[in-house]
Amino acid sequence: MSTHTPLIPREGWHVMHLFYQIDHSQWQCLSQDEQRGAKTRLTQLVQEIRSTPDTHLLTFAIATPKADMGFMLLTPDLQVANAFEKRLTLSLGADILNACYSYLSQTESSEYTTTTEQYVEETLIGEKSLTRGTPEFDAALKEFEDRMAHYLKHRLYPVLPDWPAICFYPMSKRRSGNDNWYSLDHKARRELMAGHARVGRTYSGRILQLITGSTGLDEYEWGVTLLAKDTIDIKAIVYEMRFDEVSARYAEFGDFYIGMQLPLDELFRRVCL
């Protein structure tokens, strides 16, 4: 029985993004039957992981040659990541799967919510000019409650759509000069984030993005997955929101990695296992 103590955030969860490239000469020197028996235990580990409570494993192939496979897991105790991450690793065999790339982060909240007060200041009475107490104020302020919750739960513990299209890319903010995202006050990176958000509700039902925290994590600040039904898509959202000044001025990419969800056996099929 295992004895460790659970790694548990106060609030949503930890994300591994799993890239990995096949040794097809080692895959090769496997007999039909070890290789057939690799494959089944790769599928038991898979189904296993998502049988697990709060946790969830996207499986994709990556569409050029930087990594051949790669699995998304999002579960709450870092711990239980740990281990899955080692098992899928040495799934297939000693050194079959070799990780190329990884990217490990937290679902989180975002500081530039808008909160309730803000909403009911700037919105309901300075924008719609409606008064605390009357029916119309109750119920766009019941609307908007009901909105938010439902954002803050797909932030915190979201159920990502089984779309074709993943991209996954980290990013930070520029620490330099007069482009120090962190010496601007919270009131103007709420309003600059704000028109990041714009751009990105125009996407609504085309794109679903997922930012993951990174601070002290990972070399970069923020993991970011897109999935998407057209890759036209997620190459359209990222060149418009090139132009916004959160971008243009404060933001910096690592790589960028575009794969495809597939079930695990077609998976198979397409890394010529």
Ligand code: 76R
Given for the second form:
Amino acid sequence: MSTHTPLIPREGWHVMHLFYQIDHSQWQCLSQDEQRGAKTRLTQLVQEIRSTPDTHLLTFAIATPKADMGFMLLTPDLQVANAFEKRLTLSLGADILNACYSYLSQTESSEYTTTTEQYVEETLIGEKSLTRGTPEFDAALKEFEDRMAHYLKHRLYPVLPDWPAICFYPMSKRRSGNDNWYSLDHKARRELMAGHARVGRTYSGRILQLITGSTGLDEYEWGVTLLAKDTIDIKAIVYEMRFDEVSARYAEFGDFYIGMQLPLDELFRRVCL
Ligand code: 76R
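Structure of the form predicted in complex with the ligand (previous: the form predicted on its own):
Whole complex next, starting from this chain.
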């Protein structure tokens, strides 16, 4: 019987990005039967993880020798994430998958999300000149509230599409001299973030972004996961955002990993297992 206390955040899920290099010399020491058994073990583990409630696992090959393959694991309980991570790492046998990079974060809602009151004052009354209590006002308000409920659910409990290109990098907001994000007041940060979101929205349908928070959990403050159907859109959005003040002035980045989502059997062939 397991006696550990679950570590489930009040809201959202834990997220692990796991990157591995394969030790082919160890792999070649296994017999063909052992290799088959090892791949079956990993395949069954992936199925077990994917059938765990509220749990998702993406599997991908990495484009350059920075790593060979990677997993993105989303699950509420850190105890479960930790147990799955250990089993994934050992699934093909000792020392075959060697972790070369990893990142821990949590899904989070944004502190800059437009509140109902802001939307009413700034957009419905300010921009659209609607009057409280009229049918047009009520319809527009309901449309906003439905959209926000859907949006908030996606940020905290995302279901990611199987788009082929996956990009991961960690980032922080700068805290030095005159460029200290954390000494700006909320209004200034919200205005800057509105510019960021305007750029981001122009990539709707081409880029799916998941921003997960990692302050206190890992080296940087956020994990950025971008899914795309075309790598040119990844290059374009990251480039265009460099000009946006939030990134131009305040962003600091870690290493970038580019992968391709593949079903496991194809992934095995790709990484020559
Ligand atoms: O929450 C939302 O989706 C709406 C507004 C929004 C917020 C609050 C938004 C929109 N982002 C938000 C927060 Mn983003 N984002 C990044 C990067 O490489 C770089 O320069 C930056 C990396 C990209 C590519 C990107 C894409 N975003 C954040 C935060 C948290 C900041 C904080 O809390 O201080 C970070 C670190 C961050 C970074 N962003 C969008 C996008 C895209 C494509 C959108 C539009 C999403 C959509 O409308 O569907």
